[in-house]
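Here's a solo chain for you in C-alpha cells, the form predicted on its own.
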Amino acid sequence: MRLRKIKGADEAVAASPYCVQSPEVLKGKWYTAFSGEKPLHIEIGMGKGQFILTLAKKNPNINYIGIERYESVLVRAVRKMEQEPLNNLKFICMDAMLLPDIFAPGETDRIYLNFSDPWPKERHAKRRLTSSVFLERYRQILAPAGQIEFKTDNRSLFDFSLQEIPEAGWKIDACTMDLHHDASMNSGNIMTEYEEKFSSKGNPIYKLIASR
C-alpha cells in the first residue's frame, strides 16, 4: 500500500493526548487510562476513525481503543478527536502483531476489523488481518466469551477468512454476504469511511462474526 505522507502528522499523533505513547505500561490495567472500568473493545486498523469515533459516541459505558499502524492516516482520527472529545477512547499508532506485549490475557473483550489490507497476493497471506497469525495473537488477548467481528468488501479475503477461522479453532457465530440487506445482521450497522464509498457503489458487504 503507498501511503501519502502528511506533515507534522508523526509530531501531532506523537503529542496528542488522545494517543498512547508507551502502551505497553498500560498492559493489565487498560482501564486507568480511562474514566473508570468497563468493557474494552479495539477496532485494528481504524483508518481515519469514522467508525470507532462514532462507535464510543453511542457506546459510553464501554472503553475503546483504535489501533493503526501509520501516523499519516492516524492524524485525522486525532483531529476529529480534537473537535469533539470523548472520553472512553484512545488511540495507538502501532503494528498488531504486537497486542499480546501491550494486553494481557483476557483483557479485551470484542475486536474490529473493518476492510483490511486484503494482500492478495498468497505470499503474503500470513499478513492479513484475517489469518492464523494474527487469530493467535487475538486469542491470547481476548476473553473467553469475546468476539471478532470483521467487515470487507473484499470477496476472496472474506472466502479466505470464512476458511481460515475454523481451521485456526475458532468458530463462526454469524455471517453474511450481503449486509446492508440482512435486516438481522446490518441492525446498528456503523459505517466505516470505506464502506459508504463501496456500497455507494453497489457492492455487496461481507461481514461475519467469530468466537473462540
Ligand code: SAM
Contents of the next structure:
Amino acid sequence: MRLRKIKGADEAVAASPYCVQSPEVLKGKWYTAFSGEKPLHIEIGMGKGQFILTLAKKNPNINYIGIERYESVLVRAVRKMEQEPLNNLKFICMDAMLLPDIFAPGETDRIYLNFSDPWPKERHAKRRLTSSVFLERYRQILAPAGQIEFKTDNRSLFDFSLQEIPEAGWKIDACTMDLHHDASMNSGNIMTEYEEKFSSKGNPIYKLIASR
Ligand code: SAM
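Right, the form predicted on its own is done; let's see the coordinates for the form predicted together with this ligand.
The next block holds the full complex; its first chain is the one shown before.
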C-alpha cells in the first residue's frame, strides 16, 4: 500500500479510546476489554477498516480486534468509529510479527487476512502474511478449531498461499478462484476497500479458508 503520511495520525491513534495502547497487558484476558466473554476474531492488515467495522456491526455477539501496522492508515478507521462507536471492536497499531506477545495460546477464534501486501520479490517472501513465519504465529494464538480466512486479487500471492499453507501443516477447508461468482462462498461476503477497487476493474477475487 502506498502510504501517505497523515498529519496528527500518530497523536490521534495514541489518544483514541478505540485503540489499545499496551495490548500485551491484556494477553490471556482480552474479554476484559469488551463487555463480555465472546468469541474473538481478528483482522490483520485491516487498512482503513471498512471490512471489520461492517462485520462488527453485523455480529454483536463476537468481539473483534483490527490490527494495522501504520497510524496513517489506522486513523481512517478511528475516525469512522468516532462517527459510529461499536463496543465489540478495538484496534491495535502494531506489526503482526508480535501476535504471540499479545494473545495467549488459543485465545483467538478466527483470523481474517484481506488483500495482504504481496511482497512480490522472492527475498521478501517471509514478509507475506501467509508465509510460514506468520502461519507459525497464527498457530500459536488460534484455538484448535479456529480458521484463517484469506482473500486477495493477487494470483501469485494466492498460488504461493495455496502451497505454503498445507506445507506448514494446515488444511485448506474451502477455496474459490472467483469469490463473487461462487454463491456459497460469497454468501454474507463483506467487501474491503481493496476488494471494491479491484473487483470493479474486473479482477477475480480469490479466497481460501484454512484450519489446523
Ligand atoms: N485489508 C485492507 C483492504 O483489503 O482494503 C487493506 C489492504 S492493504 C493492501 C494491506 C494492509 O496491511 C496495509 O494497510 C498494511 O499496512 C497492512 N500490513 C501489512 N503487513 C502488516 C503487518 N505485518 N502487520 C500489520 N499490518 C500489516
